[in-house]
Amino acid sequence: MNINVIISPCGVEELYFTNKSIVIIDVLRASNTIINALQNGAKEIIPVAAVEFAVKISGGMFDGRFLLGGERNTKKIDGFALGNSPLEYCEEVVEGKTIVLYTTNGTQAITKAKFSEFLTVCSFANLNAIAKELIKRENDFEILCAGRNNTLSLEDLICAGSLIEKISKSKDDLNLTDSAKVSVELNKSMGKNIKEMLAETYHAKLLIENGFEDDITFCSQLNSSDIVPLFIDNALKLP
């Protein structure tokens, strides 16, 4: 099995995701927000690159079965339902529901890799799902993370180095690129206490300034959830 980390989607052609089985991790915080609601019983979620391009897809969506959600620098942008704080896709909110989503840096890795054959979003709170998952299908695959504004992100390698792990637990016969070797050794380093990493991160910093530490605790959970979110017509669903 071959594996590859892709750091940052920042320079990546859409047409380089064709065909392939991609894992997208954006731990702080649409990987996490992505899980909690369809946990929580959203019907599905419709990543969007663009702000506009929400609204204007969500233009007819009156009848109460859709939710715009999603932040712009960490705030949820005016006009719309939800942010982007997983603690805000309760059950009693997302329940039934479609939701069309923008984050700045979650839903363009996904919109990116929307050619491919097979693509998931991973967490820490999913990670063992994953896992198996992957180890269940047997194909190649690679990690993209969504990092921050096209440029690296300490979670999202770390958390793509804890599933490599994971996987490696399970299969001897591992492929690994440079950049999935570094992320493997940045979990072994620093990947012990999850909360305490993360709260180190420049962008944990950034979200904590913006009144929003309870996410950070939040994603923080390790196998909380035992949901694989599959991208099928547009949109991220259950199986």
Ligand code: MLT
Given for the second form:
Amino acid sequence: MNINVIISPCGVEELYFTNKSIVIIDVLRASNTIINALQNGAKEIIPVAAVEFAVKISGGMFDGRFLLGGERNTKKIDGFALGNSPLEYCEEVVEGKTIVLYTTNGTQAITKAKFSEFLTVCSFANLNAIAKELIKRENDFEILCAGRNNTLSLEDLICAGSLIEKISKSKDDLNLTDSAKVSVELNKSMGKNIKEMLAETYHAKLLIENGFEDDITFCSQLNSSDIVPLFIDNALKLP
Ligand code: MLT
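May I ask for the structure of the form predicted in complex with the named molecule now, the form predicted on its own having been displayed?
Following is the full complex, with the preceding chain placed first.
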């Protein structure tokens, strides 16, 4: 099984993803927002690459079954019902709803990989569930880290390494690219205490400055969910 890690969507063309199996990781916070929304009964999440597009899509939906969510510079966008704190996506708010989601990096990565044959979203929360799915599929796959502002994010790379390490416990035929090997080594050296590791990242410091300290704790949960989101017909949903 060949595994590659792409440290940021920057510089990779949309067509690169055609017919591939892709795992998107955006630990802080889009992956966790998506996982928690689906866990709490959201019907689907439509990820979009521009705020204007989110507004346009939602313009045709007047029946109260959709919500606009997302962030700009970590904060809720004017006119949107929800920000990008996974804690906002509780059952009472999201059950049965279609969520149109825009985030600075996470939804950009997802929409960039829209031509892939298989696309899922991972964080520490659903790491075991994603590992199980990838082992079952037995296909080569690539992990696309959302990163931040066109460069890498430590937390995404460590989560990628943790996912590969988990899979390596069940499969001994893994062929890793250099970036995949780097992620595994980073996880070994820095991934033992997820909460402490996250708190030291640039992104976490920004979130704390903006009052989202609880999100760091939430996003550090390991294997708290069995959710495997699948990107089907332009939306993330459960199979
Ligand atoms: C992103 O997609 O850039 C993030 O999820 C940003 C955030 O809400 O912290």
